[in-house]
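Shown here is one chain on its own, the form predicted on its own, set out as structure tokens.
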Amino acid sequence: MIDMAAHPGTRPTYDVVVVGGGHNGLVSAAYLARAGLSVLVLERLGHTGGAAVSATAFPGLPTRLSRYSYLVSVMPEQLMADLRLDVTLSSRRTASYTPTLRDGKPGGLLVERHERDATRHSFLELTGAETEYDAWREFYADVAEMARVVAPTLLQPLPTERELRERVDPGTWRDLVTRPLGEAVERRFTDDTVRGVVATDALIGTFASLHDPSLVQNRCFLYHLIGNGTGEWRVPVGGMGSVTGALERAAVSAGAEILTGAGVSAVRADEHGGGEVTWTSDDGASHSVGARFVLANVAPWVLQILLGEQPEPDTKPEGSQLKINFLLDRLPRLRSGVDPAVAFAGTLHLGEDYSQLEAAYADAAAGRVPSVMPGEVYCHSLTDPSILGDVPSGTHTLTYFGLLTPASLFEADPEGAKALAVERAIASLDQHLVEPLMSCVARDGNGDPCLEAKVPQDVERDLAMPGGHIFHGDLDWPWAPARARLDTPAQQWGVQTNRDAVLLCGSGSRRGGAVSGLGGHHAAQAILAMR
């Protein structure tokens, strides 16, 4: 008897073939294999994980960075328990710190993870009154109420919009769902910095004004605040690779087969169910396998191409982010005097005053790299020093995530625009530091600064995400609209395509954005309901 686990892809047909070995594909494979189905996962790269990987990015140094995705919030704890994932998620000591310069005087807004007197005092010192902190607490209490309603539905078939709307305060529903988020931010807060700190969650990987009538910014905001009913973003101990490593082990131990170095070139679906997947292996040989169901852990735009369709060029997603990974010899000191171990332990906001966000959007919409770059900085090694490896004492990772940098900014002059964006990102931090950031950056084994920058084009090249869009396209509301058809299991779980035997299982499914596993879970549940 042939050991299929040792020779993946050797069966003539499988119950399920998963195209793409990112975290959602592994979630699907684990659930379906545990249910007794034969499953084959095909991954183009030489490893699984997709964007949720850890890597040694700097030659000669052992530190393993979460190279693309870097925090976990939306993945339900129940999903992790279902698959018995051996993953530890650690809370950050600080929620956020925002350095400020007002009339030349350095200061800052500190928000503790569990807000206490230091947070209230920080608001009072920045704004001069108690009212802004009271407004902050009221707003996030309203958000938390909605999160507690929405989060439990994420592992269930799609609820309807009406079902959820009836359980949420009408004012909160208006502020978060029916009107542009900027209206609520401007009505409920008066301080420019406080407004910006609230608004930034609406712009992660999303190019929009806070007043965009499409409400894509509202949808992005909601996903960033509903995870497990708390919205807390935690650090995976060992880096993002620990999450996908645990998922791969869960899938394989359940009997799923995983084949890396397998670039899928075509998906064919029969009219009466079933399909065939063709891939090319590293040696250039072409292979095909039959499947009752094909799960697409690729962007819907890519799936159209694999199905032999020709998607319209103007429908291609466009990513909007600048990711810079650093390794530092030491944490830099801030002009405000705050302890760097406190300031960098959570999310450090830069150039994200509300007025700066809107000015940056206007710059980028006009085709210019924003003159003041909005972005956020994270130091994961303060929460999880295990990722550092054997390095000198004081060494730390630093990750910068820039907003409002759509792929179009880098098309005409990719290297020049990228260098300018990196320069302005560093400048946004330097203005708040006692010492320039680059004086703290370590050198790799070749003597080069430990700095790695990625714009949307790099993400597309590395991960085959069209347009470098980290969500595979604009996020949808995590519920079914009023006139949605919910006749089939695939429709009920939000994973349908125009082919019955082909389902979405990645970030492009209705509730699939971020490192959540939801797309994988939902596709698996739809198949189990149809088998």
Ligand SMILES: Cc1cc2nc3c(=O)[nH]c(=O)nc-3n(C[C@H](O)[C@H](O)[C@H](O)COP(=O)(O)OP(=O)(O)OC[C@H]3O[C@@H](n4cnc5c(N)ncnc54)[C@H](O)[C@@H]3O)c2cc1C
Second form
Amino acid sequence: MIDMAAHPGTRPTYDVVVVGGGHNGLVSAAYLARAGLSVLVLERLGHTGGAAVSATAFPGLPTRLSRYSYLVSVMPEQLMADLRLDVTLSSRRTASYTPTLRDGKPGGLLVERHERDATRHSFLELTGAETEYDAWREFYADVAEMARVVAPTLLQPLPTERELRERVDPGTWRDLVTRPLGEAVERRFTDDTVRGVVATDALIGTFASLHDPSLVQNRCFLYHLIGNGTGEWRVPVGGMGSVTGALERAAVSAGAEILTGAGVSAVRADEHGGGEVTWTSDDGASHSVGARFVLANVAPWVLQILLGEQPEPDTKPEGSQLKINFLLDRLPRLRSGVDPAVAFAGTLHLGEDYSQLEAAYADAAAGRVPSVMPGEVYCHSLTDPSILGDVPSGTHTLTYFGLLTPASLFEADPEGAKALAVERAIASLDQHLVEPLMSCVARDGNGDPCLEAKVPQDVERDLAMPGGHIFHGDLDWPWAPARARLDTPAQQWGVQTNRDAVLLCGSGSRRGGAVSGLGGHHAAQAILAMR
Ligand SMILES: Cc1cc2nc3c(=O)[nH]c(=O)nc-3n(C[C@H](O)[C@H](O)[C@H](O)COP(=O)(O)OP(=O)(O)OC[C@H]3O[C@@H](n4cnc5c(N)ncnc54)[C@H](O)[C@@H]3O)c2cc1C
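Compare with the form predicted on its own: the form predicted together with the named molecule:
Every component of the complex follows; first up is the chain already shown.
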């Protein structure tokens, strides 16, 4: 990386200036620099990675947590091979565990990564019949068929909706694409817990009812199930920072220049192509640089502001998640008696029965922190202890990701509402534990509990994701809708803006959501097709 003070960029003009050094900006930079283009990346923070970073969140402790995003699924293996990324993604031993309390009796639903007898047995014990597991297998076989059709298109120009629809069973297409997901969930499953486990993938960072007519929940569901044709979520060894580190090395070794501490304040797009980017460095000095193309790794809403447009306030995205990072002295024991090393290795669902999800949505839509907080926890260090550093044996990380907590809940009383949400998140786990979670939480160097909570407002402040929306805005279908214009390379790759020389390269591009590198890849391909 270039020392900003000494070296504010080496040229007056670049082929490409990338606004934002998130993982997608680095993907674009790597592809384009490898193709011989001059590339400058401008990042406002003191480091690259955006939401894909590792950090030592707890003073005096060496553990490097994936502070925001933590699992990888949507990034294509091919992209990782293209850029020769030195990254290992490890499979988790458990897919999911859902602790239950029925008639006061603790139990749970276990889904193994490779479903075998323990999974079938667990369904039978919870639901009392074979039928629910059969329904589960049938549903996910249909989803897998869809994933196998969509995943190979992700590194191609946008397929049309029709092209894909013709290759998928009409019933599956209806269930996943044209009708609100809640209909399929209610028709195909009967058990409240099973229904909820299925439905949660539709609500990650997405505020919706399962019956929302906008179908935003269906789109969210699809992205969570199609990664590499399997939808498996894997653990980046070394934490999310290892993904960004590898991307940064790929970009820099190919010749891209990266300036950190460079907050872009304006983007000018000229009528006949090209443009200029203006930024302020940490010392307060203003700089400008010319560009043939400008890539926006920032959210489309932020880009509008940088272009001098006045976006309507009600078009601002709104995030809907609560992220809590914990460091534990030991993993807590569960009342169901399941081994914590099994239960916490995968996604452990809390307050996510289907009826609880719908009740939480109703609460939040009425402006209340959900009385039962839906969320999920997982322990990174069970799969990859390398992030722990030199800590006492038994120490583990625990990540909580809460659903259906829109930013609006935290506006009137930011601290009070956040404290309430955290308290309820902890309570949702405690009811399944032999010992309260807080009795297992480690203390940092100041003697404070190792607990870091972030509501959407925190994410917006830290990362400039508008409204704290983890995907820069609601997700789009990963194909071109009927009647979409596909005349230019930017349109064909789903990265166009209303200025020819300015393209989206981040999460807000058509298929850019999640740690996928897709936005970066698509923008790079569009530029390579135009140069
Ligand atoms: C709490 C949380 C948990 C998540 N969990 C997961 C997960 O487990 N798996 C997953 O796949 N996805 C997850 N996501 C979503 C995923 O992290 C994002 O979709 C993805 O990281 C977006 O990458 P990006 O490069 O497009 O944008 P960003 O990561 O937002 O990067 C944009 C960059 O632009 C910089 N920037 C902004 N404004 C300016 C400016 N004016 N000038 C210069 N630079 C600027 C920012 O500082 C940032 O570095 C999560 C996100 C959050 C917040």
